[in-house]
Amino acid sequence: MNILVTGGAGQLGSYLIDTLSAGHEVRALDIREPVIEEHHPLISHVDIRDQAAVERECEWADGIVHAAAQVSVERSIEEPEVDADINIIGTLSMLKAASLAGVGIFVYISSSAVYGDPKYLPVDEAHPRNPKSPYGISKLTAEEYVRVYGESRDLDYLIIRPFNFYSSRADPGSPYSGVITKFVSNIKAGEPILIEGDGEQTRDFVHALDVAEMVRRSVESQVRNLTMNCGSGKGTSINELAEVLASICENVEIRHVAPRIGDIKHSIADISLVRDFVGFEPKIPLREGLISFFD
């Protein structure tokens, strides 16, 4: 299968290229330069909002994995119009191009941010969607466009909602880095880990390579027109995360600072649907994934 990956220079996109290339022809789109040297020949510098350009790129594809996005909650609050332009208009651009090209499968990488504050745990796909940020709103809106576009244009789709994915390929220089990247950056700089609030808030951490593997399994399966969570299925408190990092590294100082306003307290994925339909099981334990940051 010829698979086009959007956001190929990003953290998840880079793993999607590696994982999907094992059995498919892969090309990618991104306006950024890839961090993996071997990916340079595979990436076209195309903005997903450039309709004519993406239509040309999609002519080659049998399948599309749409991972390109504005991913920062903080930036979505500061610049909601930019967030909506990239995440909603960019997705519509890709959907139109996919439909015109007769693409067989459109995989949309959404986010657990669509759920907002959990009403129950673990969070399954039927959980109410009540986003707390413009980012969550844009991802949920794009999901609905994927679903309606798929149904009205006979375009098979899959919507995948990753929880807190991480890896050493995340950009440590970004002010919007996730908590693991921030903690590791502080440790490497000889600075204390800063835990916001009491640290008892939980997150479902899943390695980006596991997310890419789930996408591969989903694309290669017969499953279509379904929404699925992707996570570890386990909750880890921020205190526990800090303790694991402290056990890996020496002389790690841990400090508590003021809590973040509007922070979700607990987040754990129910992954029974993807386990049953696709046979996916995450392989990389959190400690092993954290050790890879220091290799």
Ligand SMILES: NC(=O)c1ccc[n+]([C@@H]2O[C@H](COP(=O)([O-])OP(=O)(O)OC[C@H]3O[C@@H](n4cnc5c(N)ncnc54)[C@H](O)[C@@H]3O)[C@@H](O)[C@H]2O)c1
Given for the second form:
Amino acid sequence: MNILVTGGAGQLGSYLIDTLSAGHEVRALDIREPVIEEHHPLISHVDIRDQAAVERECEWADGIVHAAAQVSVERSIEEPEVDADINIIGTLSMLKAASLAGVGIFVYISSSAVYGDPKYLPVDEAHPRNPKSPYGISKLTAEEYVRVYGESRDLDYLIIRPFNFYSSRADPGSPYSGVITKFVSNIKAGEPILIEGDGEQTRDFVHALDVAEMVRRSVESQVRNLTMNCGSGKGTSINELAEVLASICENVEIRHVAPRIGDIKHSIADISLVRDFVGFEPKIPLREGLISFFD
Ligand SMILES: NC(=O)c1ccc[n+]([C@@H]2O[C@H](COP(=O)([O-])OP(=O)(O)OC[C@H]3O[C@@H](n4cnc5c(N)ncnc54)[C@H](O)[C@@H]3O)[C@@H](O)[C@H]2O)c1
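What's the form predicted in complex with this ligand like, now that we've got the form predicted alone?
Okay, now the whole complex, with that chain kicking things off.
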């Protein structure tokens, strides 16, 4: 299959290129330069909101994995119009281009942010969608466009809702990086790691390579027109995360600071659906994934 990955210079996008290239022709697009040297020839400098350019890119494709996004919850609060423009209008332009090109499958990388505060745990796909941030709203709105566009234009789709993924390919220079990237950066700089609140809040951490593997399996399966969670299926508290890092590295100082306003207390994915439908099982244990930051 010829597969076009959007956001190919990003954390997940770069693993998607590696993973999908094993059995497919892969090209990608992004607005920034890839960090991985070998990915340079594969990535076109294209903004997903540039309709004419994405239509040209999609002509070649049999399948699209749409991972490009404005990914920061904080930035979505500061600049909701930018977030909506990239995540909603950008997704619409990809859908239009995919439909014109007659691609066989459109995979949308959504987010667990669509659920908001969990009403029960683990969170399955039937859980009410109640996003708490403009980012969650834009990811949910884009999902709905994918579903309705897919149904009305005969475009097969899959919607994947990853929980918190991490890897050493996340941008440590970003002011909006995730908790694992922040903790590792601080440890490497000899600074204390700062836990917001009591640290008892839980997250479902899954390695970005596992997410890419789940996407590959889904694309290659017969499963279509379905929404699936992607996570480890386990909750890890921020205190536990800090302890694992302290057991890997020497002299880690842990400090507690004020809780973040509006933070979700617990988040754990129910991954029964993706286990049953595509046989996905996450392979990289958290400790192993964390050790890889210090190789
Ligand atoms: N990181 C997580 O924990 C997490 C969790 C759930 C869902 N997601 C989703 O996974 C996807 C990938 O996230 P990531 O963590 O790899 O982020 P990332 O920031 O590393 O990658 C996103 C890429 O999209 C590109 N991009 C942004 N705007 C663009 C535009 N207008 N045109 C073209 N490219 C553009 C960026 O340059 C970046 O390379 C996103 O859709 C995100 O919403 C991430």
